[in-house]
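In the block that follows, a single chain appears as structure tokens, in the form predicted on its own.
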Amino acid sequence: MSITHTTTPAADGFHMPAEWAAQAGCWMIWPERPDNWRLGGKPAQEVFAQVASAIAEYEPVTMLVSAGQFQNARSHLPETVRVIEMSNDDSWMRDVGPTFVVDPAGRKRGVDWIFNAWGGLVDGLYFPWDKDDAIAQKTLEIEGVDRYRAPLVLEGGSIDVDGEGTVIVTEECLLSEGRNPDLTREQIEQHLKDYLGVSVVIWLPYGVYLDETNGHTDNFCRFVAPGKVMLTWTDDVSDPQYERSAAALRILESAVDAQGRHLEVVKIHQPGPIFITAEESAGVDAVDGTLPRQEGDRLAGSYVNSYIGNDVVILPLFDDVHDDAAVLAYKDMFPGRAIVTVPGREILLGGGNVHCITQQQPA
């Protein structure tokens, strides 16, 4: 049973775990729909199964699935991912899944954003997004856990936390006009501190360049441990990528979290650029109302964009030249973790990575 509590999280003692905290388990949903990922979906279907065996190595997974990718889906996954039919409209786990949240008992709740599929009618990605906003309820319910509706449009992918007080968002994202033009800054900021159980907001002005989440930052800056981030990075000038890290770097290196520590500032240099081929742009339906997938359009590459799990990171990787030293910088930052990499090129033509994809469930 999951009753809906009209509290607050905060108000009940509960808050976010950081991602690096005990997981009961991961959550995925199958990749097909065809006007988002090429040739409809099977070459990101042949991915998301390598990342959800990798995790499954670790800890349980769960795989949701339209009714229609049922029997494709599990003969592609290992058995031990658990496979459960829900109706979705995009396979975007980590934004449009619950936030869980925990207490001093173990007891754990979970936080059912609203969703409105990155910017509703202003700039949002696709219509309709309904199903996509009931995966969240759906998803407590199986689990019997108890949920709040959160009242503010919020994806899991634009916030991140240390699990000591801290959280750090873009105003790029949670400030564009399509998710709460109604709400004042300092508004947003307290339903955070309401709803995920902290006392700071570190606030970036962006995340990557031309991401199509107005800037998460999951894929630009993340804790990797208290008091050290990590921060998608270049050393080309002229890139414009340069002065979106520079700005962060600069609000990073001034910041102090709920702990009154200073941040530790690891730079991961980004991939590429990486663009779309004639190829990867023909394998994509054309469908009005939902963002085109063209020829030479700049995709926001990065190597933040990873799922640490039990014992492990799962670490998207491009065939690049930086690939190396992004491998060496996560055994560097996650001692004690295995970290299997994954090719990460599918996941980002359909505009997210390895995190964005997954959603972790705390122990």
The other form holds:
2 protein chains.
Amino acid sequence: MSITHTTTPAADGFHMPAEWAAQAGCWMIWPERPDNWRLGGKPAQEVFAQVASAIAEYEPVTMLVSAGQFQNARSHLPETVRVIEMSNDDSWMRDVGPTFVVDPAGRKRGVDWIFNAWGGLVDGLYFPWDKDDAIAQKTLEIEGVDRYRAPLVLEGGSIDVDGEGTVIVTEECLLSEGRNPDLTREQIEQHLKDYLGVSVVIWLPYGVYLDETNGHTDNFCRFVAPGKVMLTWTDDVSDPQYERSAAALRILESAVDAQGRHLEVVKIHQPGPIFITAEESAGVDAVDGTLPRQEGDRLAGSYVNSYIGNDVVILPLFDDVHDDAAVLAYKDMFPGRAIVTVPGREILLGGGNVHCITQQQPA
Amino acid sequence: MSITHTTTPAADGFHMPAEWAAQAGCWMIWPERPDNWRLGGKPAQEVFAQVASAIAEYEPVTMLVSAGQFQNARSHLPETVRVIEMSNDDSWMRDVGPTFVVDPAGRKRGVDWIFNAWGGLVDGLYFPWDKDDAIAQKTLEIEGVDRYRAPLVLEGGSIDVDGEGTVIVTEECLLSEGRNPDLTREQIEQHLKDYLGVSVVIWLPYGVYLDETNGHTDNFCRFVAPGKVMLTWTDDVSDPQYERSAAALRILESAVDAQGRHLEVVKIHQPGPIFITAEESAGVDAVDGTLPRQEGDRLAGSYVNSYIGNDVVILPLFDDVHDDAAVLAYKDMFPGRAIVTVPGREILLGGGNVHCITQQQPA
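Structure of the form predicted in complex with another copy of the chain (previous: the form predicted on its own):
Complete assembly follows, chain above in first position.
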């Protein structure tokens, strides 16, 4: 039984916990759409299964899947992964799933944001997106978790909280023309406070260069501990990413979080740049209204786009010279957790990475 | 997490409990197919919602529903009813859902029978039926309950157990040409023993006259307590139902259950006969391969087709002269339970009744 509340989480004493807080489990969606995932989604499905299997070693995983792919997903996943039918438009559970919030009594509720495929008819990535927009509600129904329907177009990947009153967002995304053009920055900030239970919003100007999500912060800058963030970086001042990262760094160095702390910033050098190959491009269906995947297009690769689970972090690698440094940085940032690496390229080809395809449910 | 076991429930110490045993909840499926339910399923949906709401007063109810009908079902059901997307071919959860079995340690598992729409290509009621056949597995996945895939075509409505070692079935159904033509009666009986954890099978020759399920016992003869059954009856010796009921009575009067008891038989006089009206027939889509619903066709109305839940029985009525007697009989048979009546005609028009559209999950 899931009741939809018309109040707000903050008013009811709820807030979004940090990703490193204890979790009850993780939700994912099985990829399949052939106009986004090459070769009918088969290479991506293999990597999604690898990610799910890795997380399932540490906490329960539920894989949502369309009716048509149910048996195939079931056969590719270990029995430890729960598989549930749910129609979908694509496989980005971070962005379409509920944002879980908790209160001091240990109760759990879920925020169901309005989803419009990262920009609706302005610069959204596909049409329609009605199945994706229903996923948060359906997930909460399955779990019997009460729901808030937030009056805001937002994806889970565009916010990152420390669980202690602070959220990081980017102006590039939250102020984009395709999301909430009728809301002012102040009104958006108030919605963030109301629905995430935060008191401080840190606005970075941009995310990763050419990120098709309009610069989601979860591919760019995320909390790794209270008072500590990791930031996608490049030492190449000629790379378009440099000014984006440098601008964020300036803001982060002067920011004060909700607890009055200055932030420690860990720079994580980006991989690549990574480009789509001719073979990769050829495997994607050409469909009007869907973002094309063309040979030579630069991908928004990032090591920041990882998943923090119970006792584990799942980190995407790219067969890149910067892989080793990323692993070392993660070991240093998360001393109590196993760092499990997975091949990130196939997920990146679809437009995101490990964090984008996962959604934690707090304990 | 749901593991599929290749052993049998009986070998593992599991058996199917009686319907009157304590329940964790009830499963249903939202009706919609316009070639079976008149007027796009709207009148049936109203009654299904009424049944779900009534049961939800006593135990948790989950309504499974196709993606296309999700929002409509959600809006017609109280928030106390959990609504979960699941593709389906029709709405007979008794026949397509898992048969839950339990063991002395309180563990729960589910039997997933092969479903072929009540007779497959021989005399089945629609084609295809693959979505229905997947429902038991998907239900068990959601609940994280382990599964057996039984090597037998069978519907849950064709069996009725006392939870103490005895099952009632009909030859008309279990020996039908469209189900398991390659199995002998003895082999079928052994499967029933293995998958239901029973030791005695009571075979009645027929079910209700013109019952399109080939005479499911749940529309005809069911246990109401250990050593006690109710039987659809008619006093009209000229009615084709008379000889069917009389033949069953003769067998029941000489039967001995698994505990060595003789059976007490409560006769419940049938309603009607009930016939499809011209208006009712006109509201059903005509589709090749689906059982037509024609004006003047006799329906297999029965008061036996009820649902026994925690502290309650949901009983279908038919605006019939025999309604009152049925209610009185139920009050006498179930002294500790509320008898909640619902209008049964709309469900009957689709081919079954309250028991056919429900599936209990034991506590």
